[in-house]
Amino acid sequence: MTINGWLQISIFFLVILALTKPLGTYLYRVFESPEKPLPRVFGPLERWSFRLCGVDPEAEQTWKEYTLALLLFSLVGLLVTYAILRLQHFLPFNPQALGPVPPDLAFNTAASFTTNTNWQAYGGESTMSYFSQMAALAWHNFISAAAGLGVALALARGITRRAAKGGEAPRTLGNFWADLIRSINYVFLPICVAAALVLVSQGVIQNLKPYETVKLMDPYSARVTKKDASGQEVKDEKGNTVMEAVKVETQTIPLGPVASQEVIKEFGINGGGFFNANSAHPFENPTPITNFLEMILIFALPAALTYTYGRMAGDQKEGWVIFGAMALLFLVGVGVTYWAEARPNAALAGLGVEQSAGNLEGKETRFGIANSSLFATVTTDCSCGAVNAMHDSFTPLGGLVPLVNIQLGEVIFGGVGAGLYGMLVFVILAVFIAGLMVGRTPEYLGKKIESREIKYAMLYVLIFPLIILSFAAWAAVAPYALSSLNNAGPHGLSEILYAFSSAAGNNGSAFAGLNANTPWWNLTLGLAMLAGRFWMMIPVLAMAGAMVGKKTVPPSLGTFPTNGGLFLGLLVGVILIVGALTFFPVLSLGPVLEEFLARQGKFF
């Protein structure tokens, strides 16, 4: 670890602590305010949008409303994106003459996508065509961003909204529709058209040309896979492939219209790379520089709706609460990567490697250890996904944070709306547990938290695991699934550990290590993806819906303090506990196990 790199890292977070204060009241006055920012530029646009979309942006829903608009828009973008990946053959941009997409892989790209998830068990520029990419993929980038936004305001809204004096508690949580509107009208479309001029003036590229190939000033020779005339791979008689030698002269370079779509995949937190080394490819994330701006998309939105909520709630220190338990556990997080990656790979001991700079194995150079270390802990902290460095390479103890930053259910920031709405979830249960301490029924902002609010609490929290260790424990024991690792032992079961997380948690980083572009793998990870999402936002708003009927009441002596620095680590203690007692024992037989063995020289 160096004086350089602690600074890299310090300076990313004394930005993103800058821009949360003004980020966050725009979006307060985008979604709370009567008057809204710059009236006399999206003004006539929202106008148009509403008019145009058949919606009225004062007629509110019912959480029960809210979750039927959200689940039948989702439904509706699945299809379509699933049609458009069968179909791309027939459709317009697509220079390389690429084919459909298999059925399997493009049902899990669909619900990938769908879940803002961004999970890609294919590569972008050999599977995907323009028009894909962008009517399928990058749209989905706005529109699945948007509603999970819309969750995290309708839970905020349940929370704070208190009945008018002498009046009746509202039953609304805003509308749908208007959220997912404004959501792209106010925030999405103006911030990623500014910084996608600024991707292109740094190197990304945007383009719609057809690859270019050329020829090589130095050729090599490779050995490849043997086909027949038919095309069909040749066996020797015991059943093997057969290879062969051949002298590569010239290189094909992928190109397409990369920069609009790189910065949703941040802004959005989505993930998902055009070409498929995501962001460690130098079309995507070519210098220090757009490395520095990605990582701040990345958190920029999740920060913000901390102080959006404490606006909301009536209370900034509720808000900056929130933001620091975030914070702590995000620089825990990043503190333990950077070392672990900063140390030599026990794994390369004695082959005469040189190591005195850390385990650079799967790390660009041009971003070196303290910035891969920082990007992934961003993209896990927040279910983004982008990976500027391959996962798969870290040490067990590098490895192991981005698992558990998504195991912890992604609160660490977490995705747009899915983070802010994760962690009230989390303040729920920290506000019953403070209540049973001091004997009183518990209380948040006024109102009381009963046994239907921890229910819904507890479904929340037990659904996510079920995914993932259901699945996970289905894989370790079925030789299809089993037949995709590139690892044994406790590396390979990490691999397993880490594509379920990352699928259940909306995530979409992989240990690349593992072939998911299988049809078992392809259609569990899509199932686990959509019951991740969809799943888990039910009973969110069911929350809401139970909490913005109540009645508020006036803090007495028993009344826990929510807004102070007491809450604020029993919160922390209760995210980490939940997530302890729940991941522990697969942990410990994963990556836990593997550095145990990497100090004694033994690996798989």
Second form
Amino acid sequence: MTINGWLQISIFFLVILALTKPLGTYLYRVFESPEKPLPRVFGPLERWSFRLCGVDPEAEQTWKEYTLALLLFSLVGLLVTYAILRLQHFLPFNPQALGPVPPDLAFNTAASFTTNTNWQAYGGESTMSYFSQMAALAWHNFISAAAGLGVALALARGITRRAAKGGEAPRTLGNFWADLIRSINYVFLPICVAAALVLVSQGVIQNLKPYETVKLMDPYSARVTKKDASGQEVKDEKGNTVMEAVKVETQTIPLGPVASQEVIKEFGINGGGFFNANSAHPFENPTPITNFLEMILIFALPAALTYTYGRMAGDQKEGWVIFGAMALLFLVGVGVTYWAEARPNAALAGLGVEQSAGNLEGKETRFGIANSSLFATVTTDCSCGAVNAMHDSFTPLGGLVPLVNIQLGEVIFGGVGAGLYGMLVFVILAVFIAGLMVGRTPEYLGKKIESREIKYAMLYVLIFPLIILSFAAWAAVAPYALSSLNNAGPHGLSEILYAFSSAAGNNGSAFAGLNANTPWWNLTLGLAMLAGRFWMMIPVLAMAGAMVGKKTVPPSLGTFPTNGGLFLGLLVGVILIVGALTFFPVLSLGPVLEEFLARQGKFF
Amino acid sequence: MWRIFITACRTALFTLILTGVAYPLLVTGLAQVLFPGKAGGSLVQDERGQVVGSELIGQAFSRPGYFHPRPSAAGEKGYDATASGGSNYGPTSQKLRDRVISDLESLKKQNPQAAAPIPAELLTASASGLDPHLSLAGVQWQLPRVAAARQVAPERIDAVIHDYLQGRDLGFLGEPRVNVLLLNLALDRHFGRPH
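Hand over the structure of the form predicted together with its partner chain; the form predicted on its own is what we had up.
Everything in the complex follows now, all chains and molecules, and the chain you saw is the first one.
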């Protein structure tokens, strides 16, 4: 660990802290204030958007209508994406003449992008046409993020809306279409255009040209698997793979519209890379400056939403308590990862190798240990899943932090919207537990928390580990699943666990050695992603519906204050107890066991 | 329900055209006007004007007169830019251990003059498999070999290395580094092509 490393981490956090209030205020004006920002610029676009989509933004929806709109819209998105991927060879912008995406992979990818997971069972540069990247995938980066934001707004409205004096209790949560379209028009598009150009100025590519083949300065020979005319591997009599020497004289450099996709991938907390190596690829993330900007883009919206929420609740301290709980868990996570990754890699131990820089396997020279550790923490605190280093090659404890971040439910800033609504579920639970401890009916922002809300909260909390652990258990005993592993021993279990945690948590990063592009993995991970998104959104929206009409009671002496340090501590405690204890047994067999074995110099 | 479905279809089509087609084409147009070279892949040419690669995409070098990049797990051949990726071997992987030991032996054989110990960077594959950089230590460890192969005094090559040493961005971001392709091109310009 170096002072400069800590300096980078501190400056990153301070920039996020500084952005929270201005961006949060802007979001409040976009979604909650009748006077929208910059009416001259955005006014005409907004009116045209609503007219073309046939939306009346003033038509308020109940939780059922809001949910139905969200589900139907997601279904349409899923089907359109599947169709584009299957038909990409007939569509424009395909200079490499890539063929149709196979059905299981197309389903997995469509599910992945619809759910804001952006799990990638494919390598972008060898599978997706430019049209598929732009229209099928980057499109979802916008709309899935916008949909998540909508759910958070709906829950926040459910908690904070109050009956006007003497008026009827509110029953509605806003309008899904208005939230969706406004977030694209006012928030995502303008910032993405500006940020994309900054990325291009640093070297991120943006073009529609075919791949460029260059002649190498220093041709070399390499040993590769021999393949016959049909592309099948050639085997000798004993069934072993035959290798042959080839002369490599050229390098094919992939191109494409990367910058436009890169920014929304981070800002919408999607994480699906244009290339297989994601944000480690020099064309996606060429310099430490782009790396810094990309990390800021990931954290900006979820951090700002805590401020927006405080504004909606009528007490900024309510927002800052949530920010504080998130910040505390983030800083602990990044500290542990950085410490773990700055230690030597066990596979290089005892060979007289100079390892003072830390564990460099799977990391880029330009980023170094501090930026790789910070990025890994940021991307898993949020449901982003972009990576600038390979988490599979992290030290056991360095890889444990991203895994735990996901398993805590990605509430540490979290996804666009998903982070805030996940955190609010934990807030409700924490309030409930505090109420049990003092023996009084719990209330939050003047609204009583009753059994119906707690049932929805428990559904939210229990569905998540159920998806992860059931599928992971199946994979751990099925030969057709195990054959995809890249690492043996406890690290193999970590690969399985990470895959389903990432899918159910809609994160999308991976212990990427796992070959997930098989029919079984594509199908199960696709289902885990859909369940992790929609089975968890529905209880949240139901909770919003249950909360919105409740009478508010003025705070009394017995009310547990939710805007101070004590509640912050309680909230962090609830997150850690609920999230971490659920997964502790399996984590002890994966990363924790691996750490002890690595220290003893065991290899698998 | 039917009415909501129709709205869903209309909104999907509208957002698809706005964010999936208009937005990337707008950014492409602006990028091509403002930063044509960078938007096109930062391609570099040698002294004869032939495109030899991208400044940002690492490529393999094997002759002793060139500096060699880090090991690459991109494709079977290494540095295959159509198959970016890391090895994804964990720290308890026997395959990683075997690869490191075998690379270590060949590095020692190729660099008999080099001062031990070897920087870990030269034995670890990057995340993208296309890392275009080395740290100063990773370059300087190879300096005796390159100087001997080119029959040039090490100090003269070290001067070129320092010309190509990039500091941290804005003074604090990232790590200091040397671009291997640009460095090797510069060596050819200064001292001619190696044999």
